[in-house]
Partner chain sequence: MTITETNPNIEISNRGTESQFRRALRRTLRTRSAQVGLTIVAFFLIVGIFAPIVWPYNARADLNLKARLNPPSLEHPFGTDDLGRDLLHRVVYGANVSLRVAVLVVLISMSFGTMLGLIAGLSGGIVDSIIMRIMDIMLAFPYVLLAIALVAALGPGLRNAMIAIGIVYIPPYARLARSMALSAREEDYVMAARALGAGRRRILFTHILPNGLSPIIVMATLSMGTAVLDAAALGFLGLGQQPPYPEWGKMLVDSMQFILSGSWWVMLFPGLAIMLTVLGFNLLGDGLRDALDPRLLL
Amino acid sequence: MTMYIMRRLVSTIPVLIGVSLLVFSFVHLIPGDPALALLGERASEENVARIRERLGLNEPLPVQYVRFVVGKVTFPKVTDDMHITADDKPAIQLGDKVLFKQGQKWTDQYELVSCRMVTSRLFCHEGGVIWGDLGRSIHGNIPVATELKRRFPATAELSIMAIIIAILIGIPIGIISALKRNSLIDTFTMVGALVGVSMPIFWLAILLMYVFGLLLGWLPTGGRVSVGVTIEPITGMYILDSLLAHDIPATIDAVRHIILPAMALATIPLAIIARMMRSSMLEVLGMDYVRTARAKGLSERVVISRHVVRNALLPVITIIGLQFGSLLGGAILTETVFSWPGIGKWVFDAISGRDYPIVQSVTLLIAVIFVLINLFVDISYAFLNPRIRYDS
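In the form predicted together with its partner chain, give the structure of the chain above, and only that chain.
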């Protein structure tokens, strides 16, 4: 088992390197000047030069890639005469830069260089995605990582809610459809599932907003909480935070806001989970061990719950993992419709503003999460399925 996990972990590394290469190459390998592509044909020469400098486009490609991944790393030795006190704050003079202490980190005033004290030396890096430095947005010059940290919990909360809805509704639907195969319920739910996967998610989002938000007025049509409701961020996930603060009215408000976007986002995974659960159940129902279980006189309920459902769930778990990853992609569309202040809405605005560093960073982040979720699914699958464990 340990061997299997180790092997699986090691095999993830080349994929992660490849993912970073691919994201990098979007900007740098396409024909023409990326700076022009970012700014449009009518950009002034001055702006193009500024962007070229910012993106480091004047360096050779391999250097640019290494800069993108690890940044510019230095280990300056700290001597006593480098310690200074600037504006009553402990600071270090490093070349022409003054570094201030921020928590455990030392950074300059623009947060371009970030250092940590390691014994008597500083470990400094300028940029580098592996240190969590995702560059700066073109508009507003905001550190992408900081904004991402602020917005990610909103998307995570929405995606988790959506996958919970999809699992709670999709699995029972799949089980019932399989047990009542070819009945009216089966036909109805499977046609429903097919319609579900055929529906553009943003259209469903608009429909839900129109019907439940505007026509019936049952639920709010956008945002995470109502005006006037404040939730102290702990995890950044409002439902959890308000629960932790025992603020029940705020929890109810947050839940009311999340229902419609989560329902819209849940539709496709729900349909896929239901279809998969049904076909997996049908396959298991035909197995010899199910017949054996029935033959030894177990009640139908025990056979279904202990033998059929449990085994049928295995392939569904893989699908749930994969779907969870694609939810992050679908979130871009849902968040846009419901003005949900997560990373999806942010990417949408970044695309309209041609702010490529944001698009690049979010793409990279989601792909890395996607790879890690797959890794987690594979490993949990090995725990659940002894055959994989023993094969390795």
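Residue numbers count along the first chain shown, from 1. Computed from a prediction, not measured in an experiment: that's the story for all the values here. Take the two forms, find the largest set of C-alpha atoms that superpose within 1.5 Å, and that set is the rigid core. Compared with the form predicted on its own:
Once the cores line up, the CA of Leu9 ends up 2 angstroms or more apart between these two forms.
For Gln323, a C-alpha deviation below 2 angstroms is recorded between these two forms after rigid-core alignment.
For Pro341, the Cα coordinates differ by under 2 angstroms between these two forms after the core has been superposed.
Let me have the form predicted on its own next, following on from the form predicted together with its partner chain.
Below you will find a single chain and nothing else.
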């Protein structure tokens, strides 16, 4: 099992390289100019050219891709007579700039350059995904990694809640529908699943807000917590953080705020899981080992729980993993309608503003999540089906 996991992790490297290359290419095929989007339609050609040069957009695409992955690496000249500033901070000459050491980083009044010691020589890198530096956004010049770290927990919390709702409702519906095949219950549940798949998320979100928020007044219609409620951030997930702090009122408030957006987001995965569970159950119910179990005199409950459901869950787990990855990357409409401060609305605004670093970084993160989820799903097969082994 360990060797299998290691091989899978190593095989993700070319996958991520390919994804980063495709994302970079597709993003730069989007019509429009980031410099023009930043300055406005009436900006002069000189200003647009200056911004394009500052952002590195005037360079060839292969050079821009290498800079996105590796960053801008420079080798400053380090001499024995490095002078000391008035603040008693060492400084080095980098081109036509003097860099002053502040903590573990070198900086001047214009830019911040991260430095590392390699083979007794100092090299500096600016940006680069392999260093964990996702660059800075074009609009606002905000570090993408910092903003992603702030926003991602909100999307993760919403997606986790949505997939939990989809699993807790979808799997029992699929089981009941398969056991009551061609009955009124089966017809009703499958029609409901078809409607759930076909229903636009934004329309359902608005309907839920209108019914449960405005007409009945049971649940809030936006935000993560009510005004005046303060939750000390630990993981960034408000429900978990409030539980860790033993703040029950804040937990209840966070749960009330997440119910409507989670229900709207869970509709499509719920319907897909229910349909897949029903189909898988019907296939397993016709297997020889199920008939043998019944012929041995086992009760129907034992046959269904130990022999049918467990084997029917294998394809369903694959669907659950893929749907969870889709929720993380596709919650744009739900987050927009419910004013949920996650990465969905952030990416939508970045696409509209041609903010390449944000789009590229978030897409690469979603690709990494998909790869890890698929690995987790494959490993879980061995626990659900003893016949599956990953020893070789």
